[in-house]
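In structure tokens, one chain follows: the form predicted alone.
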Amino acid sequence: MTDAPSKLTTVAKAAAVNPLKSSQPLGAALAFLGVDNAMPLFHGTQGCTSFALVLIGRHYKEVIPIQTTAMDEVSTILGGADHLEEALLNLKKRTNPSLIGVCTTALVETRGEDFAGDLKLIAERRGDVLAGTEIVLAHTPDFAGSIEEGWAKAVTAIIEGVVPQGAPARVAPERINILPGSHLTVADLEAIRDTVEAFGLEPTILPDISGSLDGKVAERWVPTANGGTAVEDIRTMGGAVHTIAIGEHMRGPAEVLKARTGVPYTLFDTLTGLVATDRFVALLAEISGRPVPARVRRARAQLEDALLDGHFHFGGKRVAIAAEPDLLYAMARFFAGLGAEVACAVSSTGSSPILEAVPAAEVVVGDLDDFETRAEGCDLLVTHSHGRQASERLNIPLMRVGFPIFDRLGAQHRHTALYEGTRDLVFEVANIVQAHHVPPTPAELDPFRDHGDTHVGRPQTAAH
């Protein structure tokens, strides 16, 4: 592992071959999914909505909530003001929801439509209609970004629009707000929101897509997302003791919370890796005045024996990532700590500058083309599902992490933080190395075999 900063390059071409990234709007989507009785409201045509609820859907296996404002022809070219208003309205007195979350797509954007005066003029018409229901406004084109810029702009605007600016009359010590990455999965989020209770704090999730894409079976079907961060709990975030931030794409959003209310933040890069539990950990042993629980220790000591018994099977192992930037720097992580070589790493952008602190000589921004044109040789891939048919035509085994994964059951339930995701990680690349290992021949076990180094194109047979 070498920590110079990685070269970053970006390849020129004027069209993605075969697509690593999500568009932003389906990132954005997703966060204001993590409200309680929330709705993702695309301004664009049918087709924007279409290609993430298909993602979605096959990644989370359940029905999702998004509406759409359905521009058309017209729309297009004369504005899409009234069909945003008319969406609203709809959106208002069929579900009720508690929060409206407006994702932009690149139709509206590249119109370059005024869309916060716009929304100002409809709270000034219908404020009577609309009240109960927060309305906040995410610029989401998808020609920028992916994903992770699409949930760090959803998350800024649910702060900017419904926590108060101002330091609050009282601050609760046991609180404390989690902001975290949009790499981190529903189980990742229970683990998360489980140590720190241990500690005695009380955490604000935001997003916390743990209770609205848990895959439950609801007693009766809700309109809008069923679960996560209460409104009047983000109302409040301003009243915590702290903020801990997970992924440097989440730096912004707290940024804003802190400029807002004042409440210090702390980020950290990952929560994948032993150090990076401890450093977690010991934070809030620091912010709750607690000892570290013993469960807590004991999942520590847990990972430290599945390292022991892992890392045989990571020793100069060539590895292949390819994911959105804080996922690629998570992973990259972890393998590089166990002794593998990153050998081949593809980001989704080249906007984060997490990418120059990932541990490879090299970070292309590119697609999944790029990837497998890269990764030949290497004994393992890392990415989403659409690796599979790189993996078939390389014949290298594929670990599926990120999003989306759809050939798979139970992507959302899959650990990959703190110290029990890191042991169920370990074990997992463990058992894809040892499934997919070729015993060496006999041949190749002789130790009087000529290795050629000695006579260079010509075969020779060794002397007994």
Second form
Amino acid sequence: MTDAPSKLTTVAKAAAVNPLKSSQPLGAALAFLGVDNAMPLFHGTQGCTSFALVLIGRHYKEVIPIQTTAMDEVSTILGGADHLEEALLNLKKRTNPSLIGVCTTALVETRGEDFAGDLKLIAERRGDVLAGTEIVLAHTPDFAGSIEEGWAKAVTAIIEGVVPQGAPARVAPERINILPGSHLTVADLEAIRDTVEAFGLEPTILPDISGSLDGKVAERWVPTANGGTAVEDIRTMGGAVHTIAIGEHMRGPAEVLKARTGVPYTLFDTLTGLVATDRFVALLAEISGRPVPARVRRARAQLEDALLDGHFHFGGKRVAIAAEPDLLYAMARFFAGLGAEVACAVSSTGSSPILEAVPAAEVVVGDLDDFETRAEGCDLLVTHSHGRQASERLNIPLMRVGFPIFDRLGAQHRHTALYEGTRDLVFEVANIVQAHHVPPTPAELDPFRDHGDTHVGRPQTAAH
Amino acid sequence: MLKDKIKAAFNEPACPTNRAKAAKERAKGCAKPLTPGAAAGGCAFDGAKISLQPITDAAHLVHGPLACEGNSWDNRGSGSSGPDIWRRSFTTDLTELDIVTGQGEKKLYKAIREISQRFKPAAVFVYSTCVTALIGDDIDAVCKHASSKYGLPVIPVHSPGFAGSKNLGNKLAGNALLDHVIGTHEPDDVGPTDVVILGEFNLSGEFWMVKPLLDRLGIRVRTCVPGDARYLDVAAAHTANVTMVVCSTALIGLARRMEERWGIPYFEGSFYGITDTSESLRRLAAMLVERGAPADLIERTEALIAAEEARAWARLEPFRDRLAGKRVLLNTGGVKSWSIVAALMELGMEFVGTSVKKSTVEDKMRVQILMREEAHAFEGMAPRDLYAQLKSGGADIMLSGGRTQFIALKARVPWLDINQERIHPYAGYDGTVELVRQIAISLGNPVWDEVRTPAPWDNEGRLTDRHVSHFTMDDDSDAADPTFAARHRRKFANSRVDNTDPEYLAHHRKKFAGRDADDIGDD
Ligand code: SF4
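In place of the form predicted alone, output the structure of the form predicted in complex with its partner chain.
Next comes the full complex, and the chain you just saw is listed first.
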């Protein structure tokens, strides 16, 4: 595995062609949806809200509760404080959420208002009506960042808004905080919870979309996030012995939590892969003082076997990956760790320090068009569903990861982390590769094929 | 200037809603203020893009920060018989720096250049969005300049989301076509049976179920806007003899002004349902003949209708038994509510309700006449109410768009997509048969019985009466002892082998003869 610093290239183009990014407020909304009985509120026009909820709905196949302050032309010019206030009061009256997560959009940020000030005034004026509902604010203009940044900002806003400042009266030795990155799936969170609990520890996962976006059929209609981290548990996160943050973009929230409450944290840059999971499991054993449970040891043995069986299908393969920084890093590490070459790495944004560590010669900050032009001749494309056009045109199979995955079912229940997740990923990749194996034709193997102008071969890739 | 454009778009005399209003009220326009914290639906940009993007050989460039396009591209399934430029997503993806330094226009200009050089589109449509309208980027000027510089049509579409609803966006798209596209190309093959179809999106390729009917009659579709359209054909739309408007809320204003400007008469029709399809063909033929097409067109049309209708009804007959008496909840504005209602009622289905949110006054009247007083029309329902109605068994199936899909599914009620994300084509005679077939398939799926079967335990996980015991109680004495152990003992009582039985032992020994426990599996 090469961990040499890689070169970051930003493509100078006036137009993004086939965007890789989803917007920052969308990422924030996803995080807010991981809090029980919460309601994300976009401060902006209703169109942005509609697009975000439709896209999230297409991924999770769920009704997604997101509301809008419904700014119109007039309020855009005059200022949106009234709309914000009205929206909060209406939401309180209609759905009585435990938390309203305000996500600003490009429109209101372009006008540049004092949203925090507005919220404070509203809280002072209408405190009686709004009592019992936490209101937190994330600055998430669409002209910056992407899902990861929006997600991290929302988590930070929740911590700052809900967790009290100062060391708690009591520290519970079995409680730990988990701050998962936006790239982890519902199934990943469930596996993490199970593993943590197997050590007799009590995790508070923030945000916990495995409670709310797990696709259950409930017996009644719930207009807000149905499941997720309880606000009460968030309030007492300061009483945990340790915080585990997963993904570089969760460093910020972990720092804020530490600064407020003194809870130390450990950051895992990825939880995909044998070595990364070993470190995670070892940390849990250390915190709990208990031996590693048999079940976890068995999962590790299964992963070892999967790695042995699967590595044939990775060695020498050229892989093209386009994703948000932390997911890009996790995937690149996964492929490089099995002997594949990350021949093309495209990141949605360029601000994350983790990009330096991506095991690829170059990391391009760009869109799926940059991805498509660079991925030619690769054996596998790895990105979200929008990569399907590139896959069709290049005739290279696509492995769907990240968000959005709208043309396949079950994205939320896919394992990508810990021993189980790595094992499943190995199988998935190996199966895609096997399904696309094209037996050679005589012409392709003809030793004279490159002599003269009768070249008919496929692009040759590096040998195993 | 944007204000004027928006006002003009709302001031639509052909809009039946407007016709019913008093002059003073009409002047206010029909934008209803939205309720913050209780609003849903797309924006004007969304509507404009929907109405233009299926023009397949054009590039559609969205001028604004990422979200507008980044969160919405590749979400509709129009069919294209050729180019795929329209499926690519183009956006100026403005950054904070672009906005504060006022680089928006420059970036837009460069973007047009990049796209025109690299993808060679027939034209570029440029959509303004909230932020670029707010900061006052002059997209008209940029488009004009780029157009002359790069020698291709570059069409500004003024569609900032805050201007209003999706519906308004449809109209703004129509304006853009009228101001910059239609009438700019003179084809050399103008004929007496040329028609234009407006507001047909060719979703799942369904216009391809209708076009062969027109071909058979010798009626030439100059262009179908926007479904599977080519830019030059749209630019030549003014040479047609008749306009048919399929989705009237979207482009009726465009049809009216094409009549004003070029004298092309229009009518509103539908290709959903058998009766409506026939009626549309009839109208097309009659209007074309009036405008100089050969008179036998009418006769030929009647013959085709008779043959196709007979065929369609014969194909529908087998479904009658399965569908008669089933209750449908229709929750849509997308496909003409009454077109579907008529076809399904003929098969004996009942309607428990229909949303008329986006329907015109005329539509509503037709719905009322069709459904008489039993069913009620509603103006759109809150998700919670919709869920409650479905959950209480208020309907056997819901037909709607994707937005309400999961409400039905979570209430464990069959659902069929009849809106823009549908994967089955429903237009024309064959499409009607397909729709009925899909309804039957959905209703008949055994999965509904399974998911409606309650779990055999209660909320605390305790077994309930619904639980069917796996243990048979055939021994009276043990049946009195309800413990698990007792039941278990009884179950295996008869299966125990007597290991003193010499025959059994002999058999057993033979089976394992020659095997050492240590090397089992190695032979
Ligand atoms: S409301 Fe405005 S900013 Fe939002 S998606 Fe529509 S055009 Fe874009």
